[in-house]
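Here we start with a single chain on its own, the form predicted alone, put down as structure tokens.
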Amino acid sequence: MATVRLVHLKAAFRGWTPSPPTAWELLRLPNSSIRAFSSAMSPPSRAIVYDEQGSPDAVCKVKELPPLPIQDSDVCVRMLAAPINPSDINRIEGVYPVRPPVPAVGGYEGIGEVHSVGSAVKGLRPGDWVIPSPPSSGTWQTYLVKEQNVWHRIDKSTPMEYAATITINPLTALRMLEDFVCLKSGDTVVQNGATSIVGQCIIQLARVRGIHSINIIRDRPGADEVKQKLKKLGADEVFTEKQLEVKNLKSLLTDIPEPTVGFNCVGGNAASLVLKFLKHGGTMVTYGGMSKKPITVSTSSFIFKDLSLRGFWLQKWLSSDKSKECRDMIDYLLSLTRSGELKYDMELCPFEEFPTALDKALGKLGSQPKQVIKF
């Protein structure tokens, strides 16, 4: 069986007698096929591990993991940075539709530097910067061994924090702008959750294409400051939910056409506001539900406005053999970060301070920027 070689290697490393493979040993296998023994080994790795599903602050622990063999087609990567995404938290909680078996290492995207490569690896060498593309589980650790086809080399002039976070949120924004309605310069989109990373990316990617954006934010202290910040990114209009408690929302618009498509990541009343803005025949795309409240649609929205409701899940799109297309889009997005045309709020946190970063990501310390672990 494929796990035998790893079990015996661990036995030699730790000095104990091999026993039947555990779930953890199965997890640490770089692949599921039997390959020739390799004498090359990765360094030991420090990792954020959860042995069971549950609240991340209760089940996540820092653990030392033993070295792994580096097979002919493997690449050992020293991780540089990885974000804490809402989907990471959902996987740990056990509520995300697709998640690794436990025990597991957290994280699903990030940036690393090639440490060493197997004898059959071509096109990658030590020192290259790489990201897992499509995203791959287990990025919250100092060293990661996966086959070469997992890794995508990127331009090392890219700011590290953007390279670490480009694959999920910005790619979601790009795909939603391109996949549902044929938008052209002069068109308008509307969205709630505009301060999220996806929201900030939609504003900027729309601006690059000459597309207007109407943005809805929740009522909060300092809302005026938030509005100005989003307008600097390229937002045409920014409204709080309370401002939209009027009978005719479209009377608030001046020179902007009615939106063709809307993006919803909140649900509840915030989703209803997106629907009210849409023009006849418009489409609302839902990609999240932060309020955990359902979407309520009036009968007239379907009959008289002929609105369409769609859903988007990046994981499903990535699983449909989109590897080459995905990497081309990532290179495009990274070029925008290097030119300064795409930016969003993040906070780098040292690996040693992971518990604090996790508390911020969980909302325990109020509204915080995206937390990115720096190894």
Given for the second form:
Number of protein chains: 2
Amino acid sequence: MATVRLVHLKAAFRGWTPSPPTAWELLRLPNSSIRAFSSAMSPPSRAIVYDEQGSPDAVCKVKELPPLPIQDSDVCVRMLAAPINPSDINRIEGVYPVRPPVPAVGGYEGIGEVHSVGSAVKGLRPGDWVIPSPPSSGTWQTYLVKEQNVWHRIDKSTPMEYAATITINPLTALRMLEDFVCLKSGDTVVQNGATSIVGQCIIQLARVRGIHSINIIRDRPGADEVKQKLKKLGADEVFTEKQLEVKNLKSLLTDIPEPTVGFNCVGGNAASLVLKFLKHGGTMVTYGGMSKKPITVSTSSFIFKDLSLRGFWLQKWLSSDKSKECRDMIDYLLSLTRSGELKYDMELCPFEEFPTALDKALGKLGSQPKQVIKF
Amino acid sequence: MATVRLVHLKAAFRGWTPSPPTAWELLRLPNSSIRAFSSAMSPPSRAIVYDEQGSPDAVCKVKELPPLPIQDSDVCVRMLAAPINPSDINRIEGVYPVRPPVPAVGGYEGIGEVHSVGSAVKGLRPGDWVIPSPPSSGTWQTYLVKEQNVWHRIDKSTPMEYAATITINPLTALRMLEDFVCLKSGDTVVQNGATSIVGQCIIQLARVRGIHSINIIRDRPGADEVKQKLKKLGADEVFTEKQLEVKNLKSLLTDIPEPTVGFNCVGGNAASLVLKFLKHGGTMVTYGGMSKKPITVSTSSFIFKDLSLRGFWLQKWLSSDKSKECRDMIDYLLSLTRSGELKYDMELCPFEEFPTALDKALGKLGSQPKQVIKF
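Right, the form predicted alone is done; let's see the coordinates for the form predicted together with another copy of the chain.
Shown next: the complete complex, the earlier chain at its head.
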């Protein structure tokens, strides 16, 4: 068994030798109960494990987990790719309200290829591409065994990195466009944090439906290129926060109607700008707080402008048994990635370089695209 | 014609002598168009008028308005009583989004007795008690002529001061309990500004339906008596803001469930306390901002606690042709005042002492009950 701090991860990947499993490693998936004997076993799995909550670069270790029995209705999947999402980091830090008990394997979504199936499994066979849908914990490892109902087979012509990342961020974008306001072609939405994956998806999913988007980004070097990039994706308007320091925000809009719904993943001033753009009676949906600043709203915004403020959390939406709807939406989103109508920035990173990918995901190396581990 | 600053109002009431009307006084009601000849005329009316927007004690004057022709479908009402509401003051100051054009007569609700009716008026006759419903401008005067549809006849056994004040604050309380969350007997609501008229009404209207209330009041001398008073009205819990400076707010609740809806008329810290009390998935409705401080909300309140923030403005609700529903609710509320199930603090003030009543309503004389002018 190899247990090493991430700073030594590369060495661990080179020098790893198997050793007898500890008690908890026999359980492998912390949530599973002790399993009955089974003839088929999974291969051993190399995994990013944390034994305690804390800063991910301090608590994450690479471990070799022993083979696991494959029950009749289990599917053993060889993972191909899995992203590092902000919520993965928050789960490891212990600040996310819903998280697996420690010790745990990191990751919550990803794409894999079926390696072997239990005797009672129907509709899946070795070689199929599958994703856990709804998303499920423990995807940062080379072999993952879960009950057949967890897995959703997808079209193998899908670009691997999109298949690995479709179930959280793009689904959040799709649900938020559907669940709060009845949007029609020709309507407008406004958002801050427009360069995030959710932000890029909102622009494109809106465009597919003929809905305009107003996008707010941070002031930073290269803002002009960012604007051009978002406009290429279909953004109607892109403003930096500084550009919006004007008395009459709405005078900046020329041809498009006032937005009826806004999306906020930043907080602070960037949230106030979304509120200012909204039409009378509009709704702002908060799904993130990147600035770590709260949202401040005037009394008159509620009384005289009749604004509504709501929140969206995919995990809650998924908890109300939406597996069928969820998979239909995943198929729709993946079809858009295949046709090129939905795309977003990602960087594939070999599993051996996980520490670098984690540093990038933690923001230690400046603004970086979404990191996707390739196993 | 007498036009005097309010500081000289008492003298004006004593020394008034009629003089020829000015052009606009011929119109009397600023919103009416020039009327056709009619044989019947109203008596002259003594009114609180403002020619320009500004501080009410600077711009309000008492004026003698000349007789007005009574059209076929008009009703001339001798006003009996009318309150000074905060929104009346905001209209005069010019900070209320909907207000009559100046010059205007103050006031927006009240009770009167039918003095005379036009030839086509049906269902109303001299001696009836009527209120403008929906509420309507210009009630601070001794005789008010408006179209018959404006007037709603009420039971003459109703206490006059309640009839004068039922259409704005109690109706706001009733609508807010109905329109946002489906409340059942045994549920709980939370509110700040609990000593306001709306606050007192929420306590009692909730109690009538078997709904618990948690009430937040300011820290001030006499807070204990205020608590006792609100509990007598039916409040389950009353806390001062200082009492709520504890880590776990909800540990203060013993027998009642967490509130699903909260009402905020203060803003600032008092609004944050309402949010803290709310149950997961709860809604806070803002209908006032007495502290003049905005509302500050954490990102996690929206995402992980799934709170919704909304606003309520009676004027908007009324604008969507709710006259029938509105009158049914008024009748219900008035029946509660007659049975003693709905009461709130008021002080009747003779019209001659309007300047004192206005000073009290403006908060110049400390905390005072609602001022109701008696004509």
